[in-house]
Amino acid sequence: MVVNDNKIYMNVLQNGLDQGEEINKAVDEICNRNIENVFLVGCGGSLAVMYACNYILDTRSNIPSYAFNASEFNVINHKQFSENSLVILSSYTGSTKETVEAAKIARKAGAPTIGFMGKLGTPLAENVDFAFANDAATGVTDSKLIMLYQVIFRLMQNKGQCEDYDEIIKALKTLPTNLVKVKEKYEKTAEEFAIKYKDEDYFMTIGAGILWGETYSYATCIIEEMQWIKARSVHAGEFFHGSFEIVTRDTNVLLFRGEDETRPLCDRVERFCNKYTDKLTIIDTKDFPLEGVNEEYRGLFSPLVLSAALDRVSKHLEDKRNHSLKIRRYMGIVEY
């Protein structure tokens, strides 16, 4: 049986918004320094959730930003990293050893750090300048992204690169209600998808732009990690440079289409897949109303819309496959 946890979900998102004042204080204090660039550091889904921030900084500001797996960040000695870098780190457990090590490296270099984790008092929280917790029974990623958005848009405003800051924050505050409505709207479709594809042995997820992080994490962190099904995430711009060669009539393709500048890349993938596979599923964020959000800002919130819809897919897959999203074969169980 699939549980409706929308009330809990709404409260979790609101908790992310409620930390806005403290987030602003932290960013304002950091901006008293000469911040030259931003490093977004984490592992797995905790890194993927920050790709949207990377995209926004790249497309809406001239603040250089770099998204790195913590293990890689720790060993490459990036030449743009310095005491003038803002380092944003994420680990839900707060104990991911690579991410904790990255925080220590940043601290040793004198770089300001902001950390996001499930609970305070964890190793990551103890090794960053500003720690924000989003302990949540559901909606962890969405709550975290809401807090991350508050960080990057505040940074951009302080740098004089976000004239519409107030309008964006106003739109952000509509999300707890709007994203619950997304879940409600997609509930039946998600169940139908799970019934139809519960026995599949391969999923290809395709997306681009601001949705790339969600595209990657759904294949890796949900389908593979939590459901033990082989999956592959493919960037829509790279699809025609190799991956499309394995598409046949029974290839299972999930196409995620957002509302940013990369939408035409996904349109091209759709045209191809409509010809060559009978198993194309499209989730288009444009299909979901966002009351109180101006059209020009909808694209910014596409990752949250997609995440809300996919949450219902995940819960129904869990139910129809009788495979808990919490069970692991290796993670946290064996040495690695």
Contents of the next structure:
There are 2 protein chains.
Amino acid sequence: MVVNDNKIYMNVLQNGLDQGEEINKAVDEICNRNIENVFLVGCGGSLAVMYACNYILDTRSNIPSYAFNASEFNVINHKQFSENSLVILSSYTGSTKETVEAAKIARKAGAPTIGFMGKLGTPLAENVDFAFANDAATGVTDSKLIMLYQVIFRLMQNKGQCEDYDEIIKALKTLPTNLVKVKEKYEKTAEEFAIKYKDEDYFMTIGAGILWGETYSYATCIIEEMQWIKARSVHAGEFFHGSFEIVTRDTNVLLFRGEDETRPLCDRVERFCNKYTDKLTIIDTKDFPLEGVNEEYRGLFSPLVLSAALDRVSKHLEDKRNHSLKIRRYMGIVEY
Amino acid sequence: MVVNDNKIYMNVLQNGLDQGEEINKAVDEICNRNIENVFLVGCGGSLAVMYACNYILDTRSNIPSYAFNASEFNVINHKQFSENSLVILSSYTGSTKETVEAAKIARKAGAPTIGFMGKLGTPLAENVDFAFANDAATGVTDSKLIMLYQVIFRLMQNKGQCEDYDEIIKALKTLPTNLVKVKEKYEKTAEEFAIKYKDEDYFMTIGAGILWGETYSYATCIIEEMQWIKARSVHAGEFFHGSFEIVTRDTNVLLFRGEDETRPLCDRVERFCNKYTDKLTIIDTKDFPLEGVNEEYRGLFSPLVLSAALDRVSKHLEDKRNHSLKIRRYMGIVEY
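The form predicted together with another copy of the chain is what I need now, so please give it after the form predicted alone.
Every component of the complex follows; first up is the chain already shown.
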């Protein structure tokens, strides 16, 4: 049976918003220093959620940003990293050893650090300058992205690079209500998808731009990690330069189309896949109303809309496949 | 029957080196302007080969660099991109429409452009300030990387950020001979690999750091595009945060271990995979002598060593699977 946890979800998102004042204080204090760039550091889903921030900084600000897997960040001695880098770290457990190590490296270099984790008191929380926790049974990633957005837009605003800061924050505040409606709207479609595709042994997810993180993490952290099915994330622009050659009539393709600048890349994938596979599923964030959100900001929130819709897909896959999203072969079970 | 084209290969690499003087002239002329950063733009394998340059600039210079799929670059209006960006573009055919469009966008913005392609006279060659061609039946990517290295190290040297420029260029000049020896040394092992794994329906490639581009492109441009087998490239640091959960005793894993800073990440993958799959293959660039190359520069050349070894794997897979590396379902055949 699929649990509807929408009330809990709404509270978790609201909790992310409610920490806005503390987040602002942290960012304002950090901005008393000369911040030259931003490093987004984590692993797996905790890294992927930050790709949207990377995209926003790249396309809406002059603040350079770099997203790195923590274990790579820890060894490469990136030459743009300095005491003037804002380092944003994330780990749901707060104990991912690579991410904790990255926090220590950042601190040792004198760089300001902000960390996101499930619970305070965890190693990551203890090793950053500012720690924000949002433990919950559901919606952790979405809540985290809401908090991350508050960090980066505040940073941009403080740097004089976000004229519409107030409007964006106002739109952000509509999300607890709006994203629940996304889930409700997608519930039935998600169930139908799960019934149709529950026996697939391969998923190809395709996306680009602001949705790349979610495209990557859905293949990696849900389909592979939580359902033990082979999966592959493909960038919509890269699709035509390799991966599309394996597409045949029965290739299971999930196309994630957002409302950012890269939307035409996904249109091209749709045109191709419509011709060559019978198993194309599209989640288009444009199909979901976001009341109170100005048209021009919808693209910013595409990752959250997609994540909300995909949560229902995951829950129905779990149910129809009789494979809990919580069981693991190795993670947290064996040493590695 | 597997063709040994090592003589042609050596000539192709030498041709890349022989263009060094012209490359230097181009870079020197570009450096008369104030170059603030580098954009590496292409699609598929032509993009992936440039990731190594991205890694080198990140870890050995203060010159920011950004690698982008051309179609994404063309639409996102990246805020770090300006007339002071050096834009390096690559397309084997010289006619990849997204990449040609990127060249036009760069030029229109007044940014200096260098392009690499198979043949002069192609659209990409016609739309860049400096065009370098190296058409050949084999070794095109390796030759291109040799040319790219000459570009970025010259740039670093001109910016006062490459004290050991002469030593690096000297080492680069040993590659035509050394890489042929890599191929010869790996020939038998590659054939054994192809015999053993020719019927696999899935390949997972794993790598990190300077080898990430090759890790990505081997899965995408060889296994998927040229052999029509499902494949998935996984970053060695990300492996433990999702993808490893699908590993069972019969999961076919190719681990690519280089000699850059990220080598320990691959050691960790090896330890895990040794325990949980019977089908782990490791290509370790350290196993190949590079005569005349100082120990400290070997890491820089890991992508070339790996690419040379993998070329033999591809050729034997083609042979044992009776599936030409040249046939396509869609690329160059249908409109998309």
